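Okay, so here's just one chain, in structure tokens, the form predicted on its own.
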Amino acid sequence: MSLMLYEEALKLVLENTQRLSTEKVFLWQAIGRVLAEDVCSDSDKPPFDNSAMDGYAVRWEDIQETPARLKVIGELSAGGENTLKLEPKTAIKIFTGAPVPEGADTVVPVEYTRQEGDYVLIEGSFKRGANIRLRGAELRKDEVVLKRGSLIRGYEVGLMASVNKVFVEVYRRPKVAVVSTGDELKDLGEPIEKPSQIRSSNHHTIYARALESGCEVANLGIVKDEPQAIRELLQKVEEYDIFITTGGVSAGEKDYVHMLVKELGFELIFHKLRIKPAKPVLFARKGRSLLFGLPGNPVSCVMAFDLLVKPAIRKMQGFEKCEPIILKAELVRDFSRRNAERREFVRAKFWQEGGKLLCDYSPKTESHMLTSYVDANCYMVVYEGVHELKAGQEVDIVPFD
């Protein structure tokens, strides 16, 4: 099977990914999820004309010449009864959020006034309607507040609470399983007994990234390089929306995952991409469930998740924009490589300076060096056929999310 271009692989991933079903949840449980319905206002917002300041409600005609001396006939606070009515040459003391009394059309902030017994002196000039929040100025009843496909953050939770949206329809969280394969792997706390054994990080990294992405994640641990054990594992794929294995997808004698995928009746969509690292990525499907076989090298593993699995997760969650974002940045020092056959995604850091984005890359470019992610916040893209990039040159970057 020839090496596939990244764009083609991403297109196939998204074409084979279906949005999940929806569910209605309590408002707080919707945080970090995507709306599956439009949310409309239950009433006009504000529901009545109210004061935007602490001060005095007045008739604009009475403050044309200042200082204006007006008789104070009462006061109104937020939540209070609005039974007062302004007559000419009178004022009502008013607090922020209180309903504007009948006859008033302007609110003078308290700092522009001076009280003298039962009177108040107005010492500034204001436009008619100043400091009054008009009914319906923000929203009208039945107006769409949030559209289907919106990400729900704390801001949106507050907005929905303001329109009395107690339960909200959202897309279901993807159910993801993560497992690592390999005889050489030891999990957290297990003793290293042989020089050839290593501490497993992949299933922990991918578990964490899937959690960060808003999924319900099952960590299935480590499975030995034994065909029967891996076969039993792959038979569980349809219990999940996405099933992720790490290791066992290259061309070695004990790389059983890609062989068993064919044997067990999966639809193998691609295996091996023209990217560096993460060349031996496998993508297959069984029913609605997706299988991603990620490489065993730590950088290859997490990079394949970011560039291929994460877009599938976003589509399942109901996002309209699923593809990784690409920005432009100026490279601060030269970069070179010998082999330019594959597109390379180099761990890098970008920042803003002088009105533009700058980028520097990690000197640790090998696929086993997970420390290359320390302080990194993006991938620098080095396209096929490019051997060298010069300082000052514009490069494409893919920010982490």
The other form holds:
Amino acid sequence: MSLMLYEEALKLVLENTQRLSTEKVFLWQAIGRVLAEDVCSDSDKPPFDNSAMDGYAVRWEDIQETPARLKVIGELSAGGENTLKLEPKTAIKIFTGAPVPEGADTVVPVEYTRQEGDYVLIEGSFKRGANIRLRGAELRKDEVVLKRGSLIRGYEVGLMASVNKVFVEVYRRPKVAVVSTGDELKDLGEPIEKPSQIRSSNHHTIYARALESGCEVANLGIVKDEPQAIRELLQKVEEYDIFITTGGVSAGEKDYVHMLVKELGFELIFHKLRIKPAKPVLFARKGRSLLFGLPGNPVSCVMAFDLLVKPAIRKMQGFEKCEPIILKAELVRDFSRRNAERREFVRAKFWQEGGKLLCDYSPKTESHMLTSYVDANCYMVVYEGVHELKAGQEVDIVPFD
Ligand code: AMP
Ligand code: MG
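Next up, the form predicted in complex with ligand AMP, please; the one we just looked at was the form predicted on its own.
Below is the entire complex, every chain and molecule, led by the chain shown above.
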């Protein structure tokens, strides 16, 4: 039986994932999240004509003969009252952000002026309207500033603050649970009592990746390879948007997740893909809740998260584009493999040099070697049927995200 291709699996993941509901949050809480409403400007921006420079507000006609000598009749600062009116042959000292007084149409920067007693001497030629930021030049009242579907970063937080958008409608954070299964596993700080026991890294890796991806994450720790323990665990799936188990999905006798998924009435969408590593990955669904059974090998585990779980998270979060990005880079070293049956995602590093992207891969290609992620920033994709890649050849890479 031929195994399902990655594209097909990704499509199924996205088809079975629904956007989450939305909620109103204080604008700081919106960072990293997707807008679920259009945000409009509360006023014209700038709200009034104001000076872009420190200098003198003048009538353009009055500075056509240079040097011009104008009487200084007052001063306007940012936040100050604007009660002054400019009469012919006069100037008003003005600071950046201060309202432009009635009668003035140009601001001369202070660098082109010299004050002599009550007068200012102006040298230089300026366009009419120079150094004045006009009311509404950036935005009109009620104009859409940010569209529904935009990602909120620091810039957008600032922009929302500038239009007094205090609470904003965004997609809810996915609620994710992670649990590692395995009789051999010991958690942080627990004594290793037998040589066969190992330190569990997977539930920490996935906890951290889900947190980095903007989820609310519950760490459910470690569970033994016992059907009853795993049954009780899987009964909690519907309390979360995404439930992630690690380990116990291969073909071993103690791999209970697959068996219990069927027993507990989940819709099993796929189990085993034509990918390397992470071949045994399992995806099932109960109502709107998704279950990902990730393989126990640490690389398989996090790779399956990046390539299959992360897209589901993005879809729930309201992103339009959910699939991993593919870039092209030039390989700097030959790569070869004996078995070309599956699509392989090799930990690699890309960088820019001489106007193009170059790529090298980690010499540690095995699925238990988490150290292959050290210095890596992408996966290099080796497609089905490809035995060899040559230095200088263009390859597909998937940057980490
Ligand atoms: P499994 O998928 O349960 O058959 O596990 C495959 C391999 O990954 C075995 O060598 C396990 O010991 C190892 N492994 C399983 N779970 C974890 C974990 N949480 N952390 C680190 N290694 C694990
Ligand atoms: Mg196991």
